[in-house]
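Next up is one chain by itself, shown in structure tokens, the form predicted on its own.
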Amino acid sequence: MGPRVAVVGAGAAGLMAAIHAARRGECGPVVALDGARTLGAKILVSGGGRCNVTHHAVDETAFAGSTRPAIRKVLRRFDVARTVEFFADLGVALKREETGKLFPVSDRARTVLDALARSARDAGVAVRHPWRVEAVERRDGAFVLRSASGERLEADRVVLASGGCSLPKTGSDGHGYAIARRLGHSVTPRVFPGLVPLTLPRDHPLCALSGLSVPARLEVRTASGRRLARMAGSLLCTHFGLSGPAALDISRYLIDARFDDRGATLVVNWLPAMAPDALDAALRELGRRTPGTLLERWLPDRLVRTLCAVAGIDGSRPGHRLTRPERVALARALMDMPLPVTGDRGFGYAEVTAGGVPLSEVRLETMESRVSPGFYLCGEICDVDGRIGGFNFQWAWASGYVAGVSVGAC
């Protein structure tokens, strides 16, 4: 007897749609196909090879692409406290760290790799790969998948769970999005990587500040000044430009203002937790103190070296010696610094992508296609992107459970 439930797709929310249909257990047989030669290679390289699982605290709100309204009825389906009890049930503690973020136990990816492959396998699950589903097609009120060497299987039903584009050697490389569309579903005008560190001239004076790290905030404004986005965090300035948490989190908000708006900019401010006037009064009570020795108390000295030069000032000089259009210059270097973004590098570096099937032609309460009966859609391929943090697995999780207990429900 063939398979009565595929899932397209073996990661995060493909191995969680299977777990729950075949626990379900009442559509009989659960195969999950993967075109990967690496099983779940994502899982693996996620959070520096330890995975974070989740966030303590995950809401719609650390979400972008579909509608807040929308994200929130799935994650509430399967929320942070089901997520830590789901993998204590599989044996994988979760320890919380101080950014909020939890991992396993063991700071090993494979620990959770594990435990969701041998769930699957516990529940019945056959787990085919290499095996890349190149066409899904509808026939007779079911379905019939093939594969890149010419194998073909047939299903009842079907749950799609291939990911978007975001680094692709590990398999996702958006072919989803054409199985999609042949099964009557659209994809957002706009797929480009989220997450993802974003590229400055060479020549431009952070990239000669490569390894350091320091917290900052980011803001995206147009090119008339409005602000469209704003992300806190640590910033890693690289010998390509910009990484670390708060640039992945405002790459997305970037990219997406310069389809509308080539003129958009990101700024930092390198002390965020001071306020303009603080700064400012600091600055003109220096007396015979240097610019750099005060900066130096909040800021690393190379970067303070490299801020003055921006500013076209010399750190070394006594405070009371500097003008007011050098104090200005200097405050803006410190908090409105423009950052003339390049570009980005690229979904072989990002770790999500933005766009996908909206959630509109999907019924929130089951992830069934609106306009596909008997297939499903779930994770990365849906227009959902979150922050860093584990607030995309948390989504996978969701939504890959949503799926699952509804399709194995006939």
Ligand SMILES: Cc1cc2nc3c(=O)[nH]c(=O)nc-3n(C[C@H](O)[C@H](O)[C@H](O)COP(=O)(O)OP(=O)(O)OC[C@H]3O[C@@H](n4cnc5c(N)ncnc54)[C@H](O)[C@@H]3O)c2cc1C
Second form
Amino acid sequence: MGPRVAVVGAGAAGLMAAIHAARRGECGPVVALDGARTLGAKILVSGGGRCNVTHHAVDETAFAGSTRPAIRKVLRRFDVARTVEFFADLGVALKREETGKLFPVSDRARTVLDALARSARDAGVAVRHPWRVEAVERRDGAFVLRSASGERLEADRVVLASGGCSLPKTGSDGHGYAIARRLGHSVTPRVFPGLVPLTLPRDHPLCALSGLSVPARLEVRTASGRRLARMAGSLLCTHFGLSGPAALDISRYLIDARFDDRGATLVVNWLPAMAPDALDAALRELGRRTPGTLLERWLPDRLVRTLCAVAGIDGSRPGHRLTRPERVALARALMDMPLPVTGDRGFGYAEVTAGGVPLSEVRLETMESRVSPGFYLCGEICDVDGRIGGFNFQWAWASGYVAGVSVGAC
Ligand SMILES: Cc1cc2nc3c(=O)[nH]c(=O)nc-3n(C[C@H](O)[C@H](O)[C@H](O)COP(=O)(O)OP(=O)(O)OC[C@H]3O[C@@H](n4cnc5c(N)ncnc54)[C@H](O)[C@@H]3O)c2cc1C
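Return one more block: the form predicted together with the named molecule, after the form predicted on its own shown previously.
Every component of the complex follows; first up is the chain already shown.
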């Protein structure tokens, strides 16, 4: 007998769906097909090789794309406690770090991938790779899947878990969108990199601070100055521009804003914990002390020197000699510094894809397509992208679980 359920993509969401479909056991054989030669490459590189499996506090506010109520509905079906329990049952204990991120106690992503692969095997899932699905067609109430090399496979139900376009060398090259479209789905007009480093002009002074990481707050503003998004966290200066959690988290909002508004800007506050009035008072009360020594109490000296240069002041001059315009310029460089972002590093460096198949096109109780019965979608192919910190995997586990238990029930 051919498989009753074919899962396209054996990444995080696909393995989760296949395991739960097979465990349910009502639907006959389950096959998971993956185009990649190496299975689970993205899981292996995730979280710096440690796999940040989830976050201790996940809710819909950490996500963008489809509507929050829709995302919440899926997340609630398989919450963080269930993720922890699921992995514990597979023999993978998770530990929570100070940031709220959960990692395997082993600190090795391999532990997570091996446990998922073992669990799929134990549940009876046939994982076949490399088996790149070129097309999925409807035929007499079932589906025919074709591979690039001309192989053919029939299935009663199909789960599309092919991911988005981020890190295409791992196998997630965006072909899933074409598969979904052929079955009647739409894809958001914008599909773009999320959690992606941002570039600055090569001669921007921050590029010379490569390796420096400080807590900061970033804001995206329209050309007219209206705030669109704000993110706080570590900001890392690199030779090409900006990275680190704050830059990665804000990137999708800046890129999205610039589709409509070329003049949308990114602004950094290097002293997010300080009120502007307090900074102004501290600068006015410097007396014979220098702004440089004051600022070095809060910021690394390399950054202080750069920010003084950006403001056009000599940081080693006594503070009482600062003019009002100089104080204003320094305060601006410290708390409201525009960053002339030239672009982003693209899908090759993006941790997630923003955009995809809208959740409005799937039944959220089952993740079954509303336009093509018997066809299910889960994971990053959906128009859902989360912040850094384990949120994207939590979406993959939750949506994969919902798709799996539903497709596995006859
Ligand atoms: C460098 C990096 C680090 C990350 N770190 C973290 C982290 O620590 N925590 C976190 O929460 N998130 C992290 N993410 C994001 C997270 O990895 C993804 O959101 C998640 O893996 C998405 O799961 P998925 O199963 O939907 O898609 P994917 O993991 O992309 O898997 C899709 C699978 O489908 C296969 N496929 C694609 N097209 C086809 C086709 N036509 N036929 C057959 N197979 C196909 C691919 O080969 C792939 O194996 C990271 C991402 C990157 C790139």
